Every structure is written in structure tokens, then in C-alpha cells.
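A single chain, nothing else alongside it, follows as C-alpha cells in the form predicted on its own.
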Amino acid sequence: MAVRLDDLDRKILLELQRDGGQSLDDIAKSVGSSKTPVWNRIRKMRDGGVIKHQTYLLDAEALGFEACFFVLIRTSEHDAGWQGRFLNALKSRPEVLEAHRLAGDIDYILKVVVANARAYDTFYQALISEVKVHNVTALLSMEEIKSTTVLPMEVG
């Protein structure tokens, strides 16, 4: 069952996306409401699955992760056994921040964050030792131009 959202809910979601660590008082003040109704709405959206969880965004470079690779994977394997091994291999590697199955010539794209090219090679060697892939192309991101986790919420 989908949760119905009104403008106040959307304003609350924008505030939570902007800074999930701000106080309930600050959120209420920003959206023009009081604390109790805001808390009830947050709880309703959490219970309804609109809000998955609260997290903090870290600065990868400040933590020594200076290389971001986009990894394009083509495979000739599409059976359930291969897919299960592939998904388990990806889920077990914290350096894989995102993985998407694609339509078109490329089967999968991964976003991999590591300290440097040597660390990427270690990741690559481990991955291909676990699952057979037809072709792997790694693209090094030279500069992150835009990155956000904020979904566009239209408020009337």
C-alpha cells in the first residue's frame, strides 16, 4: 500500500534529505509546523517504507579513497547460478558502492571506490577469480562534477 504524501510531507522529506541529523525542532521550524505533527509524519513515512533509514555521508577523499572507477561488465552467462554468484561477489565487496543491471550492450555497471589503481586491480583480480565475465572495462573518473542523494521532491 502506497503512502499518500502531501506538501508538508514533501517539505519534511526535503529537510531530512538536506540534513538528516538536524533536530526535530529545526525540521518543524523549517517546514512551518510543530514538533509532534512532524514526528508523527516522519514515523508514518518510515513505517510506510518511504524513509528507509538514516545515514551519514562521508568524504571519500578525506578517508583516503582517491579513485572512483565505473566498471562496465559484459557477460555471456545469464543463468541463475551465475547471477547468484555474481550478486554475492558484489554484495561482499564494500568498495562496490552501486551496481546496476542495464539494457543494451553492457550488462552491468558498477561504481567502485578505492584508494588507488593498485587497489582497483586487487578488486578486479578477486572479482574475475570468483565469476566468469566476458569483458570488463574500467573507466577512471577524473572529477566528480555532481553527486547527490537528494531526490527531487515537488512541493506545491
Contents of the next structure:
Number of protein chains: 2
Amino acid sequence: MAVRLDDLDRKILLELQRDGGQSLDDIAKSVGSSKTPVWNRIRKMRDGGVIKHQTYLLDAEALGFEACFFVLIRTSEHDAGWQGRFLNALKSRPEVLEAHRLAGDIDYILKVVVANARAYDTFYQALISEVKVHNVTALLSMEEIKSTTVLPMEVG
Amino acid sequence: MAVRLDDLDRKILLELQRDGGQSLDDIAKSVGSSKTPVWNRIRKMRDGGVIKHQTYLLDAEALGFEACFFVLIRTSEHDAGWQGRFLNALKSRPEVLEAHRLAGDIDYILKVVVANARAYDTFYQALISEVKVHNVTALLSMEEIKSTTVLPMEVG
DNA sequence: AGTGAAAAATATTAATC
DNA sequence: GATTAATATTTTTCACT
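Show the other one: the form predicted together with the DNA, since we just had the form predicted on its own.
Let us now look at the entire complex, which starts with that chain.
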């Protein structure tokens, strides 16, 4: 791990996460520094891979994505060929916003965002026809209570 | 919902999500338009709530957050008082990046990001001492296969 | 490593078609 | 509503401490 961060770095990261549209001047003021050091630190953290990228977060419902499912998957197949095909299937499908390989008796969890339950079923049928899975449980979100991308960093 | 989007709007949103650091000129070029209309549309979508906010996504592991848990919660209590306290507990804890109320026999799912398993246990003990829950299952992520905030929009 | 000023690039507004 | 031009802001570099 090459990049070492101090408290000022963490304050800057917190500001960038909180509002990525601020000017350097605003960030410098918030963190008690000035423009150039803030800029140098941001560049350092970007080059070092601490900052992955910059994006705009949209309102899924306003765009017609009314259904969010968490999908729990158990599989009996664990060979490399199956796993490769499964991973490719997940990566190629834009409805899959997140996918994790798990410890324990559930093997994978997915977060799938689609227009409605019918669209989920289409996704599901396509997935299981492409790769064999032993058991699938879909959990339907009724309400998004909280959603943030801000990591729980501690600053002095 | 007041905001009606056409194909150019969706192309712009896709670019903003893909790389939120591009200049208006670059976006205009990508979507086949010019600066001013792109800017007007972005403002309209921001004012209309389609664009929620702008942020920087960080590398959790580089910052020392090595553990990600999905937490499945069943509860026997469903009265308003309990629910209010539970929601406040989730919203006030920065380790909880996502929380959804579910349909079906599992009532809630959380995404919790912490430094390590010990930090998760601390979080868990604090949570259950604050609000009573019937059953908790923690799924530990071994590997993040995919992670994106880009919604699966279709453009012409 | 931080400060302040200068230069370059970009965002924002306005005028024009 | 799009295009181009004008202005204001902001980013980026640089010289100095």
C-alpha cells in the first residue's frame, strides 16, 4: 500500500465524497488549507488509486427503475469454468449493480435494479439459462431507508 | 414526476455517470450536441431531481475498509416506535452504507462496511443493544466481483 | 510542504439566428 | 431550441517562501 494518508487528506476525501461539485477554494476553506496543497493531495490520491473516479448519482425511481432486488445464490458447481462463465454473465448485465462472492453457505449476493418485477423475471430467466445455479432467493426492496457512497472515515 | 427525458438527456446522464469529471465540451462531443444545450439539460435535470448529486468514489480497501457485510434482519416488533428507533440507529451509523426494508420473511437488509470482523462485531453489539431484533444473519463478502453506480439506462 | 500570483481551461450567461 | 461569442469562475502551473 503505497499511499499514506494524513488527517488533511481524509478531510479532503470526506468533502469530495459529500459534494463532488465543490470548487477547490470551497474545499480548501472547509478543511482549513489553501488551493494548491489541496490540489496536489487530490492528484496524489487519484494517482495512488485511493480516488477511483468521479460520478453523478441519479434518482433511480425518477428514471423509471422502480424495483431493487437483492439476490442470494447458492451453487453446487465450483469449478473454474463455471465460475468464469458466471462472472462474465454478471459483468455483462447492466442491471447487476453489485455482485459479491460470499463466505458461508450462500455463495453470491447480487444487487439488481430494474424497472419492475417483470423485468426482474426476464433477467432471472436469462441468467439461469446461461449458467446453472442450485438455489436462488430474491429479496425485494420495499423501501430504500438509506443509501450512501460515503465511507465511514474518521477525521481528527 | 415533472421531468420528461428524451434520448439526448439519457445520453448525457450516461456520460455523467460514466465519468463525472469530463468537461461540457467533451460531453457535448460524445452525445453529438454543443455546450449550451447540454448545460441547460443538466441544470434542468438537477433542478428536477433526476440528478441527485455529484461525488467521488473511493477505494475502500486502500482506505483500510477490508470487510463488507450484508446483514439480513428479521424482527418480531413492527410497531411505529420500534421502527423509528431502528431507522434512526441505521441512519446515524456511518458504517451502514445501505439499508432497505424488504418484502417477505426477511425484514431488512443492510450493507455494512468496516475495517475488519472485529469492527463489525462492535457495530453489531451496539446495534442489538439499542434495538431488539429477532434474528440476524451476517454474510461476509470475500470478493467484490462488480460494483457500479451506473443505472441500466437504454439510449437510442 | 504551503502561499499567492499568473496562465490555461472551463463553466455560465447573453446575444443571435 | 441550437450556435456562437463574451464574461466569470475555476483549475492548473509556477515562482517564492
